[in-house]
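Just the one chain here, laid out as structure tokens, in the form predicted on its own.
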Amino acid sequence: MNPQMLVDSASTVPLPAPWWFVEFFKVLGFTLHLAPMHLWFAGLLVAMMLRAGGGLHARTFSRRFAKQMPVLVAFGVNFGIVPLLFLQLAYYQFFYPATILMAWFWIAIVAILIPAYYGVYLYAFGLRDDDPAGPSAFRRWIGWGSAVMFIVIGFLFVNGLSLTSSVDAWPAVWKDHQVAGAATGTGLAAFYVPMVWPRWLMMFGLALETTAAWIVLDAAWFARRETDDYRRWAGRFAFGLAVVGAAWFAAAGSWYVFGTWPGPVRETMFAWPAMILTAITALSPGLPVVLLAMLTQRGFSRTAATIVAATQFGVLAINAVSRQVVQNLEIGKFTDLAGQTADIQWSPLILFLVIFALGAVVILWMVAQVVKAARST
């Protein structure tokens, strides 16, 4: 079967916004989603491990992080709506067939997210500052269960988004998971698309670095009740965690680029001018590591912690841009994405921008209140 046959070519629905607008907010929304998502993808697992086998400062961070998790999950889920909407808007010919082929796994994301979200509340509400014994065994198991479920959710998302751009794999997935020509929705991309495993692992390595950046940001701005000794521990531990994350990212990224990129994609991304983006994407995770090393050597400060966090956010943005370019190259051989006609709908476009701006203001106000409360203690 020619994979092109599975791509809807009859639809001529124009985009309600310019192509550049769609791409910009898809990447921006994905970057905003990545930051809190990384904290529950890898950060919660790190916090649970520190609670189980760490010292006094490690348990202090674990307690602090667990109490922050309900808000971080809420931010991550809501920020994820923006890139998902723009993905469905401009890539519907590829997104919907892919998620239909793995429908049961895609729907399972919601079924897993709900108990995982409740789990972080149950675990966080069992923590007390004056209770050295920590939460009960039941609540600890709940915490571990939530950490595992968030990792599984990340794996399923990578499956869906990888299958979206891997049209060549659709015939095999459909053939193995169909009854009388109807897809059963039981196909998992990990068994058909080689890039799934390295992308998932690469994202986990990057998430470890994001967690490291959050550790120092939290210690500098929100942990006013903690001691200077705790802040020094936070800087040292964050540096070690960032080193592990950067090495993990490099190993998985090499597998992803050299082991799974199709020939045409690799040729384009290693040719001028795209090679600049490829090089920056590969090298950028090393910059937060260098900054954290300087932070641990020269002393802890709010300014230094903020620079580390802002740099890590920039690393996430660069990776989001790079992934978007690769996705467009993978899909580009089946349709001209940038050539889609646009019939600009100004009313919903303006409404979206207004709501997006108001949402950003509200979030900044919420963060400012948290900082103010931390100062007052």
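Residue numbers count along the first chain shown, from 1. Since the model is a prediction, treat every value here as computed from it, not as a measurement. Each form is matched to the other, and the largest set of C-alpha atoms that superpose within 1.5 Å is called the rigid core. First, how it differs from the form predicted together with the partner chain.
Core-superposed comparison between these two forms: CA of residue 56 displaced by less than 2 Å. With the core held fixed between these two forms, residue 310 has its Cα displaced by under 2 Å.
Taking the rigid core as fixed, one finds a CA shift for residue 359 of 2 Å or more between these two forms.
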The other form holds:
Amino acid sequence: MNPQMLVDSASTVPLPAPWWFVEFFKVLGFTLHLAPMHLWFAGLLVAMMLRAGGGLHARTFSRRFAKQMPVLVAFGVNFGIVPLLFLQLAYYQFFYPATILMAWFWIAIVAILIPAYYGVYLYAFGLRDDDPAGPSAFRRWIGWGSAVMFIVIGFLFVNGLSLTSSVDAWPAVWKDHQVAGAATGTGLAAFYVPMVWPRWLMMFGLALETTAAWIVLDAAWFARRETDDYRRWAGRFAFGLAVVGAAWFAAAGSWYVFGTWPGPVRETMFAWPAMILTAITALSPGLPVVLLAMLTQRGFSRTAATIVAATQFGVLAINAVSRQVVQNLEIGKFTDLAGQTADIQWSPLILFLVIFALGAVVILWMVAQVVKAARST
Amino acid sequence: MHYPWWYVPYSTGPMLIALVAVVHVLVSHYAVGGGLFLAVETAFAYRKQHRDYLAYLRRHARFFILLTVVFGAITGVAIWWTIGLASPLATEVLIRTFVFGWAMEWVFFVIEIASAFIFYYWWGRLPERTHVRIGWIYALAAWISLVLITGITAFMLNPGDWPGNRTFWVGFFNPQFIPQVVARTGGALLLASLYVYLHASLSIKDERLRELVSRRSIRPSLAGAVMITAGGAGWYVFLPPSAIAVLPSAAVLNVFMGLIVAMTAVVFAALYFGPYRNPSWLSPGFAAMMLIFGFGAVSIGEFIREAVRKPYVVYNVVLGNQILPEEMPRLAESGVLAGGTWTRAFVTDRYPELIRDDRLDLDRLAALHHADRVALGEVLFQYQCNDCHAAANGYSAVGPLVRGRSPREIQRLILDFRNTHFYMPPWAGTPEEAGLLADYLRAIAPDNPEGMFLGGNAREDDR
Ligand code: HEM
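The block above covers the form predicted on its own; next, return the form predicted together with the partner chain.
Complete assembly follows, chain above in first position.
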């Protein structure tokens, strides 16, 4: 079956925003989603391991991190809404069929997310600063359970998005999982789209590095009660973790690019000018490693930690941009994405931007109140 | 048609939407009303320097966050998940129409989360005035997000002038907008008070404090009940005529309408005789009873709100079976099997000889074996009927609905939907396709139950 047959014609409702606007918010939203998501995707597992087998400082970090987790999950999930909205807006012809073909796995995300999220709270509520014994065995199990569930959710996301851009695989999934032409929703992309595995692993490697950046950022800004000795440990550990993460990213990324990219995508991404983007994406995760090495050599400082974190955020942004370029290449084979007929809703668009700016002001005001209160206590 | 249809055995996919939506609504209304409760009552407690009440409010805030930020937020995300899977065409149309409504709503979500966490985690560390202000920021942001989403859900029931003038604001300020905002705001006030009563009755030992809570929340709850009633009346007045006609035509909705009136009356009476006249009555059992009845009324209301849209998902814009009304002439011409994206792919793959020049070849169709006719009929069932009907067993299963009818009778019934069953989408395909569907339905229709003595020989029909 020619997969093009399965791609529906364009919507009868025109695109309400300029194309660049859609792409901008999709990439921005995804970058904002990535940063906290990495902390629960890989970070929580690291924290559980440190709690089980680490020394004094490792346990201190683990405790701090687990307590931050509920807030991180809340914001990370919330930021995920932005790319989801713009993905559905402009890639509906691809996103809906793909997720319907794997409907039960896709919907499992929310079913798993609820216990994983409550688990994080349960574990965090069991942590006391002054309690050497730590949380009860029951709560520790819950913590491990959440860490595993987040990794599974990440896997399901990779399945959904890989299938969204792998139209070539749709006929086979549909054929194997249908009742009279209707999808049963039981086709897991990983069995049909080889790129799922390296993509998932690649994300995990990058997530380790983001966790490393968070460790130093937290030690620099939020850990006033901890000792200088703790901060030195944080720098050293973060460096080690970032080395592992970057190496892992390089290995899985090579598998992804050389082993699973469709030929035309590879040709374009290795040709001028996309080649520059490919090279920057591949090399950029080295930068935080170098910066962390300098931080451990020259001594821990707030400035250094902030630079590491900002650089890692830049790495994530570059990654999000490349991902978008590749997604557009894969899908662009089947439809003219940027050429969708548009009828721009200017007044709602501008109102949204105004509200976006005002919302940022309100949030900054609230944060300023908190900072003021923190200074005075 | 446009998208692959997701076959969910027994329940049907759209029922999953209803299920998730109802669960979400029970918490999200509390997320709005409870925020108002916390802001108003914290201000009151500070003013009176009521230490015990403040301590209680802090416990309540913790419960509130655990329920709304986790369960409330994720079930809201779950609605997105299920509508995309079970009603993709309608979701596509709604998102391309209202993306900025949702984007604005998202900004208020971020404000809600930030203010809720600060309100709770920084309790006792912020100056009192600042603390109360943050509570108000939460309450306001939550209510605005309610208003924004209501514009979109109200649109689905009555888009007003939008089909002729497809602009954002015409769609957003639709005839159902104000009634539904009033009803939902009332629902938020009422449900929040009922949550507060249950939580307080379980967690406050001191009788005097419990009475205080009881008295403080009675006025918002009664005001909420009045607003639900007023908004409900407005909802009815601004229903499209077909929706008003659906109400009596489905037996289950009649029962539900009766139930909702009864449950609301019970909650009203309980509030009046309980917290209003006898604030000391606030026992856990009594509070739980009120909350259960409140849940019942709101869930049923939500279910009816969804159900009366038949045969549409978005009134006059998208039909229940994921077809746009303006596509009907084209499909009547080509046939559904040749005219839908996924149905055409199915036929091209399995019965390539049936499609010629983009339409069904009727001669070859007529020559098909019975088993193939049934197989194609099942495809038609999936793509035309499964939104609202399970197959042989389950929710509104269609097998029993055609019990005892011959294929010809069924075919005639289907072709006549347009005249006789306005709450179902009219038949979209060709008469020959209706014949295929009839063969399939005949194959899954059960026989009459055995063992019934009716005083004579049963009619022998023309099977
Ligand atoms: C329920 C709330 C969430 C929403 C709305 C959401 C949204 C999204 C969206 C829209 C994307 C795709 C971005 C794009 O390609 O443009 C994405 C990617 C991803 N999300 Fe989330 N997310 C959520 C929760 C999570 C959770 C709990 C995890 C667990 C680790 C997670 C892990 C991922 C991963 C690994 C990807 C990358 C998939 C890939 O492209 O290979 N997300 N998310």
